[in-house]
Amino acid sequence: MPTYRPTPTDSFPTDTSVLQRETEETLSKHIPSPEYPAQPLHRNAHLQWLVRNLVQGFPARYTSQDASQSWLMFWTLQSLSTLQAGLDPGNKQKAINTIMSWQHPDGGFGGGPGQAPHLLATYASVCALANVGQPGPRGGWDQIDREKMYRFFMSVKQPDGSFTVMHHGEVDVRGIYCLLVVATLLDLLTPELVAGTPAFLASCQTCEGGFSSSSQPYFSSSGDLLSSPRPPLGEAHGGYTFCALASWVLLRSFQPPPAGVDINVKRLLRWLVMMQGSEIELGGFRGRTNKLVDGCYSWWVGGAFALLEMLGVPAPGKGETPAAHDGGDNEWDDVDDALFNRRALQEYILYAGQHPTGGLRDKPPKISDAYHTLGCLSGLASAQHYVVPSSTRREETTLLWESNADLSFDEQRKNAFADALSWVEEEGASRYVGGSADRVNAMHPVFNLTMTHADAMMGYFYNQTVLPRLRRNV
């Protein structure tokens, strides 16, 4: 068994360095050895864990998540889809009925019945409906009140282009991401809605290269909002960075940023790369500088690399990808052709992220939970599959576009639609540490939905024809 070097210290122990060393010692015990063999994806255990939570109910400790019922639903349904499983018609209808009980009379969705509408809960509810809903009576999609939802979105818009997550709530780039995803899926994007938003997002990039939750607005003595200075609030964080980057990608498709407004992609790429842990940390990702690796950042950071493709940052060796790999030490190139170590991330999830009784977790010895289960599975998908925007699929999509002459911004709608549906899983680029039996479905890099679910929802709400995919997700 190889011996891996621990993270060096400066010989002045702190709580942080002590915890780092303890974590590395724990993770090192999960490196495959005669005592701890390499672990495959325990698909059946995870499916049983998810179904038990959905059908029988979550354990009592989840009562603290009363305002996150929509998230618990989304994490569970999307995890099932990622594992290539679906619900029977009866349980689908139960899920739809439950989700629709969260729709607020004034628009948007709350975290539970009777709760105030919230941008994050609205994203979780709509994406859950993408999994189980459909057009028609009781199908959920036609029961979404899009007019009231748009009014709710505009009611939380701020003068600087940002959005509060709810009425009287805080500004947060996670809320902006949730709003833009829902607006893109449901054909609610308008120039009025996103005015000023690109500049706000750019102002949240920190000196490290990642993004913080928001930035500080400044006003003149007369009360006018100043364009600068706008220092970011807080340090760069994996969750904020993914949401800001995905939002930037969505906005570029619909309404390119004005002249002089941009993000530093080179600095962002450097920060993302530096978030991957060392060998003794099994290649997991951390969410902030000098913090511990955590399974959820397998998606928040690991999933962000695909988004860079839309910004023109190709992976090294693109165009020279070898045939698909089924696993084994001899089937990986000496130098990985991705921007991050795909093999190492899969190993972290498989060896340290899986809980023995089902579900996935932050890291051992913690228990599994719904949030980390989806974060790890989505991260596993991003490490297994190479998903890229296809210019061919985009061109074919635009040729099928049926214009709406009543809308002055119809060309912008077409661009947003075509870009969102242009992502494809590149054939021959999938790699699986434990073999093809461990394959999970590829994820849409922006929405964190299986691509066929995103295709179906957007095709319906835009009233457009969607090209079929060669590789169908369950």
Given for the second form:
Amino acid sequence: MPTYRPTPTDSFPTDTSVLQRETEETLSKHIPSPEYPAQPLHRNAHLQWLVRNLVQGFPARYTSQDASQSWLMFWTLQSLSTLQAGLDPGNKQKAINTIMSWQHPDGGFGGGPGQAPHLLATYASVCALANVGQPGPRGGWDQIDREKMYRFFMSVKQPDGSFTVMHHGEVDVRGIYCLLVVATLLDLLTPELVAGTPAFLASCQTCEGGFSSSSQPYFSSSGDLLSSPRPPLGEAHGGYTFCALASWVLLRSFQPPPAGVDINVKRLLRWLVMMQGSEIELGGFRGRTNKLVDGCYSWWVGGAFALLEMLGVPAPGKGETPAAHDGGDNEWDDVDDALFNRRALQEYILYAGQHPTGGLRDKPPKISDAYHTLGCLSGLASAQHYVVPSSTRREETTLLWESNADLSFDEQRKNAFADALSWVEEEGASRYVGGSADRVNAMHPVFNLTMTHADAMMGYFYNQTVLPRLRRNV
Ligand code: FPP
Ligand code: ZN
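Right, the form predicted alone is done; let's see the coordinates for the form predicted in complex with farnesyl diphosphate (FPP).
Full assembly next; the chain just shown is listed first.
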């Protein structure tokens, strides 16, 4: 068994350093050896685990997630799609009916029937509907009350461009991301909705380069919003960083940030790179400095690198035509051109992230759960595939655009549509640690949906033609 160097410590153990050491010991047992052979993707075990949760119901321990039913649905359906599987028509209809029971009479979706509308639950419900819904009387898509949803969005808007996650709730960048994804998918973006939001997002970037959950405004004694200085920020975290960066990318297409408002991309890139664990941590990602690697950051941090492509940060060596490959070991040389170690991330997910009885997890010896199953599978997708914005696809999309002369911001709408649908899986650049039998679908880097689900939903709600894609990207 190969031995790797533990993270150096000083002679002053702390809770953090002890936990780090224990984690490294556990993870190192998952490095392939004669006793523990390299694991392929246990696709069937995961499919069975997902379907059992959906059809027979989640185990009793999930009762604490009563307000996250929409998330359990999204994590499960999206994991199935990532594994290239779908539901039969009967179970699809049941899923649609269940999701629609969460729509609130005043707009937006709650986490369960009769629950208050919430931006996070709205994202989860709409993205679940992107997986199983369709136009038509019982298909879910036409039953989304878009006007009321827009009013709900405006009702949680704050004077500094941020949004509370629900009425009387907290402000954070998760809510902004969820709102912007739904508004982009359902053609609800307006200049009024997003006024001030780029500046708010930029104000959440910390000195480390990642983003914190939120920044707080100061108000004058007469209640006027003061632009600066703002109080110190919380800690940069992978989850919030993904949300802020994806929001920034989405907004930039619809409305470029005003002069003087920007994020520091170089510092962000450095921080993202620093979140990848060492060999003894099997190359998994952590969510914040000096904390433990965890499978869910495979997506929140591993998935964030693709977003940088929209900001003009290409991987070193990009532009060269990648060699054709069949997953063989000696074809990984050019992988070092990527901005993170794609091979190592796949190894963390396959060797440490998979629970032997199905589903994926934070790390061994934990059990699998719905959230980490999707985080690991989406992360696996971002490590297997190289997804980039294609200027050709963007141009072709804009040529097909049918303008709406009644809308003063139709040009902005077109840009949002064309940018969102310009992402493509770069031909010949996919790499699979265990061979191509382990392939999962590529993800849309902003929405965390498969490309074809994003295409179909946006094409329908914008009433625009969407260019076809390669068959295998289902
Ligand atoms: C810290 O947990 C984690 C948080 C405070 C939240 C992180 C945010 C996300 C994962 C993004 C969610 C996004 C959406 C769209 C809902 P911890 O202290 O248990 O974990 P850590 O030690 O890894 O930081
Ligand atoms: Zn986690």
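Residue numbers count along the first chain shown, from 1. Rigid core here is just the name for the largest C-alpha set that superposes within 1.5 Å across the two forms. Treat the numbers as computed from the prediction; the structure is a model and nothing was measured.
Cα displacement of S221 between the two forms, once the rigid core is superposed (Å) = A shift of 3.3 Å.
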